[in-house]
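Only one chain is included here, represented as structure tokens and corresponding to the form predicted alone.
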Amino acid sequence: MILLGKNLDELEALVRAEEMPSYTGMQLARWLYGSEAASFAEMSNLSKQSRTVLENKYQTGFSEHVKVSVSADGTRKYLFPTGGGRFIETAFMPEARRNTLCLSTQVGCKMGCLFCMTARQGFQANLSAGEIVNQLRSLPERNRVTNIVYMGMGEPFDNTEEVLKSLEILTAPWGFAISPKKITVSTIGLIPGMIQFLEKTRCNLAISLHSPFDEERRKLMPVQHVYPIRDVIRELIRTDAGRQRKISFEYILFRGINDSDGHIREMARLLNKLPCRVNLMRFHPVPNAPLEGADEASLVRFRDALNAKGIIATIRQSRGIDIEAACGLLSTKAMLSK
């Protein structure tokens, strides 16, 4: 049994059935999240009869990274093995101000975006909580980490319960003790699993948009038939959600398609009334992708107008182009055939 991503309560109950004492939970939670341990011997403070049963019973479930591939920007992608010779790609973007780990919470997409390279590997697995919490945990730079965003490959929301585990295990005292306010999971819009979230975390959320409009929303992204967008910001109005947690959209600009000034003006109809902030992000090119992105005038010509019409809005900068890590390029799918 692997005990990373086991929440206090799982090892506590752990520890109570191999009749250990009942402090022995905090102390494994205190090791497994907040240490560089790296096995059951260097637990020092557990006794040795303990650290024996644990050694012959259980993992501790840490997993390094196979490969890395490193950016002219400084961002680096790293490669982690998953159960079933699966692989992620989680990437680790330094700045001046921050250090963003970008994590994955699914071997693949199932939601099919057009826009999307992990959409077009296809799914093939979810992750455990443990496998999302090792992408920190293992991380070479961890300590420098200051903000994380579930932004990587999969939807949270197709995996909601290991989703929440894994943040419960972030934020906790007891765990990696990070602020939900440095926590951001992004989302195309799954709304039950949505609303589980803003029920039971303070992280914060981002949606991708895209198009305000429907049926432009259906083509670059097929839940829009099944969880619209309106439907999706009258969630968030009823729930409040923008006065607890910081609440952005994403919105990748391209040519001749989402461009325009009516796009700005419904968008403004649309988020109106609900605090937030719109991303705008330039599109990173996937094969044979039907789509061009919007050149840099365009950007700040539809930044500068929704501004005007009172919707913050920025231009996000892009990392890791050169190795494949920007927003919408990670993708396993050539590990499939090894």
Given for the second form:
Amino acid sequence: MILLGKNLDELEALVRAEEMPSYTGMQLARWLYGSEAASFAEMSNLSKQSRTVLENKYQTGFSEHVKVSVSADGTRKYLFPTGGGRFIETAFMPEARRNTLCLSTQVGCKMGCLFCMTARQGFQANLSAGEIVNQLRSLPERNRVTNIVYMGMGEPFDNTEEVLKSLEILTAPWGFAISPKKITVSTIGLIPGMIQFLEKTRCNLAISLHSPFDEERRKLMPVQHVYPIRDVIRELIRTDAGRQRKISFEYILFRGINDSDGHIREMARLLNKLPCRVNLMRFHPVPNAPLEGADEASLVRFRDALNAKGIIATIRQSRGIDIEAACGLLSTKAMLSK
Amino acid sequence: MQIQSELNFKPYPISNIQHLNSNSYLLSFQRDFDFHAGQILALKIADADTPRYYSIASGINDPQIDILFNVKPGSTFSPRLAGLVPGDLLQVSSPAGMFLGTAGPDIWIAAGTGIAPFRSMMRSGLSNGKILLQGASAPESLYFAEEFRAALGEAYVPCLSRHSQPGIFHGRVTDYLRQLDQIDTEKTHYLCGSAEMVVDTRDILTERGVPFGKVLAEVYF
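Structure of the form predicted in complex with the partner chain, given the form predicted alone:
Time for the whole complex; same chain goes first.
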């Protein structure tokens, strides 16, 4: 049995079952999430007897990366192995004032978005909470991470239970003790999981918008058939989510598709009752996607027009282009080469 | 369409559950609501269940709702669904979803249980002028094949990836599309299946000149 990914309640139940001292649960949590110990043998304040039991019956679940690509801009993209010869990607993005870690939540994805490389893998598996937090625990730069974004491979709210558990471990005092204000989960808008997330965490939320128009969005993102963006926004307004945490909308600007003045007007109408901001993103081309990114002038014009309408908009800096940092590129190639 | 938090669930007694093959079932119950062909329902067995969405597989004039489903490895819900018997209560939401059939000359492409919304469209009188590519691994998974053959005639194109059978294309729907000399770039293509099938099919269609705006997809999740 793997211990990484277990919360404090589960660790305490485990030590009770093993007839270890009750405080061993908290000690284990600290070793698993608050230390750099690589094995049970290094957990020096556990009794020798407890360590022997753990070594004989359990695994830590720590898993080192198998590959790293380093960008000229300092972004490091790690490939971590998961079960069944599969791989997931984790990107560490250092900046002057913060260092952001981008986590994956699934191997592949079921959502089939037109512009996404991960979608080309199809869906292979959900990650466990342990596999999600391992991306931080086993990161060489783990002590430099200031912010975490769930924006890697997979749709977090298609794996809600494990994602919520990973957030508990990342934010709990007995876990990694990271402020929820430093964590952002990105979704395409699966409402049931989003409601659970809003009820159970105080982390920030990012929503992939990409078009304010129903017909257009469903051609880019099949999820729109089931969870229209208007329903997602209505739910955020109903729960007053924008006053509890930062809400942002991600918008890749595609040339000739979603970059018109009509899009700006409709976005302003759609978002005007919700405290939020818009992150405009450049498109990193993926094979076979019949889309082109808008040019820099269009990005600036779009940003300024949204700002003029009272919607705070910024242009997100692209990171790691030279190491194929767009979600799914690295692991898709690893999968295809096997 | 109602939003998730407003979905009203109502209990319906199951009238029939048919075991179609080793892991596929057709579940039915009498309906007292209207819907549009192509819509979905959220289902729960117990109040505490996370709702799971399934396409309606029956027509808008059928007295019953049909739900086609697979028991998926690792799933906690579908095995319980398969274990229900007539008379058991199923919690059913109001219909939702915008993957709707039209009267236009569209092309339907489905794999596995992704055939469900197209059966609803066909049984709702929307099959005129349609072409259907239906993919499955084995003959017993070409669900409703006889109904489609009767309704669509030669416009029904079954594809079997793991079996060779006279009169049936041997390969996936994507293989069928690749070997076509021409693909109609004017018609709207409706896709329903796994994300992998949807992405692969959409790639082929757009590579062959179909504007992405003429490709509408429903994915399972």
